[in-house]
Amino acid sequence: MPQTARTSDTTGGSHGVQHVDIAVVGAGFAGLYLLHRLRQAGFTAQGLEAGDDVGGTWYWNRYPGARCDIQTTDYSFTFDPALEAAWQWSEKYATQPEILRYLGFVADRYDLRRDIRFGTRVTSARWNEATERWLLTTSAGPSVSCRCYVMASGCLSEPKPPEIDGVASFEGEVYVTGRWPHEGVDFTGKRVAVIGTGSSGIQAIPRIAEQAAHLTVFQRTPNFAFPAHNGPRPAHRVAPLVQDLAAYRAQARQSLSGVPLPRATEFSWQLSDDERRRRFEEALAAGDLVVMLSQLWADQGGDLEGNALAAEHLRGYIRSVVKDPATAEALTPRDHPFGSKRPCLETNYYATFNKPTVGLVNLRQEPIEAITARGIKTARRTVDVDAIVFATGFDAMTGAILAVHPITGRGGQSIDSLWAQGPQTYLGLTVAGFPNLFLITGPGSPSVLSNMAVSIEQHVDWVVDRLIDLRAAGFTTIEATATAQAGWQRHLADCTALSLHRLANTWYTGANVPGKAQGVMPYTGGVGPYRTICDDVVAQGMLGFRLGGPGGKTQCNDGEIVRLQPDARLVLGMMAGMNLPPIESMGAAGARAFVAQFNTTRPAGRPVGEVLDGTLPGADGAPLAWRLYRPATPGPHPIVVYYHGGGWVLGDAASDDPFCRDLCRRSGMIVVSVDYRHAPEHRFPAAPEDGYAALCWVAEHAGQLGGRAGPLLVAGWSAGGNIAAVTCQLARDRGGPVIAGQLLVCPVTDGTTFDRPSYTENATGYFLTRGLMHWFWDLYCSPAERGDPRVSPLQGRLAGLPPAFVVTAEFDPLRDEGIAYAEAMAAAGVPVEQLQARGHFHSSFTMVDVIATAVSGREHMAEALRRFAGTDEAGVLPKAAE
């Protein structure tokens, strides 16, 4: 970065090159705020804008009905309270003309147009490694030499061209919603075709139908939409701004969507049909995208069952409005989960199809074959029209970036080639191999899955603040490392696994553009979490960046900013924010009370066929509690004897309730969770002897419990995994019962050493700490006893044990001893499978419906149990075995 600030651009030189500190492409929300911040920071900047004035996407998208779909209370600049006071929106959802006036007002207020060259496209961008500057060639005026190149060109600014044969032969009028004539269009008395029913089509169709003599809508994929109920800004949304503007905006910046609205916390299965209907009707009446996407029930966005309930309510709304059942069905989405494509707000869209002058062509049934001189030919008919409107959307997220061709970085590498299989970025802000290039709301950032105004301000502030820091430190280049970028791509994939966006063909994934590499492009982890990650990058010394300066000055802090799974990271962050005292400082009674209280805050487990409670005699004859989970499918079922976690000190037969329910549902087996006596009141060997006694009792009473005759299975988590492993050794040595397989989840297997790397790497910060494990061990048994195989199964004889499925978590002190046990069993001839769960911590798999990224791991566990038991996917004996 330059060491001294300049106050004016420098144009000229022997080749007519304009020299500035920063070049900014785009003059929409992002470009305008960038120019303002850069000027404040003392950098010279040149804006380059293809349009003839400011506005970005709101300059081009002038089609009838064009509006924002985030309430204007939130879809506004927030960087200057005086600006907020100076502008008052007239509607809940502002029209395109009003938004364009707003952006013009902002440009005037901060005198930004003087730094923008209008009517100018960037045609190429090349990094010069010798001068450490970008050279931008343009469609008009001199080229631009700049230290930094910032693309603020927008996510939805490159229209997708029509892909239908014969467009050039059509003799009527042709319009594209993304490049609408500034003078407007009069369709009065005309026969009009609209191709496309995404957001722009849903907004434009009712308005065009008001004028046209006849409108024919050509739809390939129906979209979910619900009424906007537009009008004056709702008082209940304006009131928080009036009461405390700063607090409202701060909450928005930390929210998941960029809009500070509470999210539903109850799961769909916790609500009655009537309650779910009431919530849907309230959301429908609110006319708010964020409300409908987040306030129905907690599992609507990531769980197919919960999502299907929301989707069916919306389908019912469509049927209630559209009178013709066949038309209603054609307009009803059934090929994607609700929210996986961008839902739309509608104003009279569905009602428009009740007009006799409006028709619908279902392209799934009769695809377009060609456009002729007079109309559109489908597989079944020809529709004569006077005008065609293409509402076919955009080459989203990457289109505007790749439209600048080529963008050439180090070693002559182009972004086109690097992104051939899909965009790769670090934070959605930078690209490895392209120094001093920044993308505002680029692929890999929240962008289109958020309130763009909030995301844009966060990106701009982060970029400009980094440029200020670099200038102060004497650095002139900044570049993402390949390691950091690859890690960010893994994190994006982990976040995507939590959402349902991966299950839809949509512009979020690039599926709307033929030949485009497909994958979920925006960051699905939320605005607030993303902001904290960007802040963490800075706090950790610009982790993932290589900085350079004059005289070979360098700094490189390589690494991955996020290695935990996204939901695991959120949970651990929440717990850290509670500032709880160490569990071991509470004493056994206090720790038990804390865990009991903590368990009341977790989501209730999902329904199973039946839950029963009872007691069985322990090793000393005293009663031990058990809880049985029976599948809803007909029995008899295989039985899994489950041992709960808690360090031999905490927990009971019901403490892992959600996990046991999940195992029952996924495996189709009866799960019997059994208790055992706890330390320090009952030290070793009470727990393993109780575990074995419980196994024997369940085997003797399998028929009475509804179980299938034959071998049992055992499973356990943490200390329960220790007891399950020990029980397998005892059953082998004591002549039964026969065990068909063992599932060990993050098990304790060896108390003789704490020197394995996982104890050091994960000593603190991941809930189960090294100190807590020491406390557990000290309460459970003496050091002299820890070599006993009933304490440390890794020290026992392993040959002849039942097949095992061993699960370990990357961020768990117990990771290495679990792996060691699996490897030792395999070396002894035991069939063993391992699941080494990347990005998870000790409690991930038992936190059902909290750590959703653990679902695939729980599916693998259920599959292993079914293999051990010899059952099919439903937990019922296959025909050959009946």
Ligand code: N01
Contents of the next structure:
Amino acid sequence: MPQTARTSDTTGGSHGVQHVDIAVVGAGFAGLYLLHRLRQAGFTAQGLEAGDDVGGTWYWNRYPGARCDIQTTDYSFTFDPALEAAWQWSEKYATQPEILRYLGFVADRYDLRRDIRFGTRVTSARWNEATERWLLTTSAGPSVSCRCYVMASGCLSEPKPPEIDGVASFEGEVYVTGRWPHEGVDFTGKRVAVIGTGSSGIQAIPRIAEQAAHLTVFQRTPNFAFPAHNGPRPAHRVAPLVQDLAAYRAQARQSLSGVPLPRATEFSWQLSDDERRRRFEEALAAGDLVVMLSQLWADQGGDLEGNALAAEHLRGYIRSVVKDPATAEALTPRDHPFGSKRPCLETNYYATFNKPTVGLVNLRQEPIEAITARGIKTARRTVDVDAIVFATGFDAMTGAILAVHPITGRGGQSIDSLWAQGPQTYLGLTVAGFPNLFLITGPGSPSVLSNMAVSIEQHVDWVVDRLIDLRAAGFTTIEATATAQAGWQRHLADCTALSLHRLANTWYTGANVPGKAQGVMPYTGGVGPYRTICDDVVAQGMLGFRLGGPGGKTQCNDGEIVRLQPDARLVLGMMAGMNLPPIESMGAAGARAFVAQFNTTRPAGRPVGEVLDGTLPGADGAPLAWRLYRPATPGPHPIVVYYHGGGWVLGDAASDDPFCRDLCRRSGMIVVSVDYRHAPEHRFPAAPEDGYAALCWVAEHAGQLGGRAGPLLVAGWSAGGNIAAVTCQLARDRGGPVIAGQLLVCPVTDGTTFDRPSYTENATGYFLTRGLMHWFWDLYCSPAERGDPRVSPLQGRLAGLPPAFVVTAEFDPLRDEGIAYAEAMAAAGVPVEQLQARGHFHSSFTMVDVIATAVSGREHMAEALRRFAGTDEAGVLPKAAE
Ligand code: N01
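Switching forms now, from the form predicted alone to the form predicted in complex with the named molecule, please provide the structure.
Below: every chain and molecule of the assembly, starting with the one above.
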């Protein structure tokens, strides 16, 4: 970073080049705050802004009805309490003119305009490897040579061409919402067409309809919208701000959306119809996107079934407002989950379609063929109009960045070639191969899925703080490594798999721009988790960055910042934050009580057709509990005998209840979860002998249990996986029962060694620790007994075992022995399939409805069970219902 910041030449130097430490492109929320922080930190900075004044998106989007749709309590700068005290918002949702006034007020207060060249576009940017500086060419004024180049150009600032033939031939007026004339437009007495029903269209349409003689709305995809209920700022939202501003802002920074509101914790299947309706009505009355998107029920955002319930309520709302049923139906979204496309807040939008002067053209039924001199021609008609308003959106997230063309980094590589298949970034902030380039709210950061004010401040603070650190350490360059960037892209994909955004064609995915690479661009993992990750990068010595300085000084701490699945990471982080004593320090009784208590805090399992409890005789004749889960589909069903986990010391049917329900629902099979005697009261061989006795009992009583005649299946998790594996060996050696297949989930298979790498790599930090495993082993059996195949099935004879599906988790001490068992069985001729689950830990698969990234693994398990049993998918949950 600049060593002599204050002596930098900021004048138009030789050859018409202006020299500064940092160039900032854009003078919206992000550019303004950047300039303020950079100046405070002693850097010289030049702002470059295409508009004639500050404001960014709020400078350009002056169409009628333009407002923010995050409440003004939250849509503000928060970096300076004095600024917060000096400005009062007049409404719950501020109008565009008020927000523009606010940004002007901020610019004046911190005297920022003097560092901004207005009316100036950056036309190209080139990294000079010899001088380690960027050279920016501009549409006006001198080029800019800078050490760092920051794109603060916004996510939704490059309007998308309408992609409709004939626009130039239209003889009437043409307007684009994102480039609205400053003097305003009077539509009085005119016939107007609006094309597009995203947020801009939904805000503009009612206002244009108030003036126009006739308005025709051309809609390609209906959007979910619900009332904004704008007005004074709600007292209950202002009160926490007044009470404790700092605490409120701190909560916002750690929240998922950048707005500190609680999220629903109950799942839809735990609520009655009446309760769900009550919650919907309450959210509808709140008039708040964040409330509607997060406070109905816990599964509304990531689960299609839970989401469908929310969507149906919203459809009902549309029907309740729009009088003509055909128009209501045309306005009703049915092709995407609620929230997967940006929902909108509306003020009289649906009611506008009740006016006789407003018509709707459904472009799904009659696409636009061309724009003619007099109007718009569809497949069925021509609509003559005096004015056309394009509310057709933006080339989002990447458009404004790639509008600077070319941006050339190290080795002459241009960013558009690197991004040909979609944007690649590290943290959404930096790009490998492009030293000293920063993107504010770039693709790969929460940005548009969050309260932008909060996300912008976090990015600006992170960037400026790094520049300060680097300057202090004598570094002049910073660049993401390829490993870090690839890891971040994987993490983005893991997060995306959890969200429903992947299921809609939207500007989030690039689908709105013909030919654009497709893929969810923003980070879907939430603002708070993202902030923690950015902070972790710093705490871990600038992990994933190469730093350079004079005289060949370098530092590179290469690696990936997130290797766990996002939800596994959150769960482990939460548990670490609880500072629990080690389970092994609690004693067996204490550990059992702890686990029972812990399990009361998890989501209840989902409904199945029937649950029955009973007992069976164990190996010593004493009763053992069983719990049966029957699918809701007609039987008889194949039977899976299931052994719970818990290190032979803990657990019972209740502990693995959600997992058994899930297996039952996904496989379409009866699952009989059987208990076995536990150590230390009953040491080895009580557990495997009970396991075998239970198998025999279920086989004998299969018909009475309502199961299908024929071979059984066995399954187990952890120590239960051990018992399942051992049971298969015993059944083979003792003449039955016949087992059609074994599902071993993170099984214990070998107590003879603890030297495999997974034991060292994952010794601590992933819930099941090396210490805990040692404790379990010691309570269960003596070291001398650990070579017995009934303890360590890996030490046994493996030929002739039933086909197996073996699941292992990357961050599990038991990983390598599970893999070793799978490989050894395969070597012995047993048909084996493996699922080596990347980014998961020992409990990932059994934490049903907590670790959603494990859903696809459980789906694979169910498929394997069905293959073993030779059943088809009839009566089984559709995959899409995950
Ligand atoms: O753009 P959009 P927007 N022929 O892309 C249609 C933020 N924002 O400017 O969905 C016919 O959402 C297109 O149809 P389809 C907010 O984040 C916030 O409205 O692609 N139609 C769609 O209906 C928002 O999400 C506020 O099938 C065509 C519409 O045009 C984002 O900006 C206010 C078409 C475009 O909708 C973008 O919103 C405004 C064609 N060739 C915006 N091409 C606030 O309230 C596109 N469409 C803060």
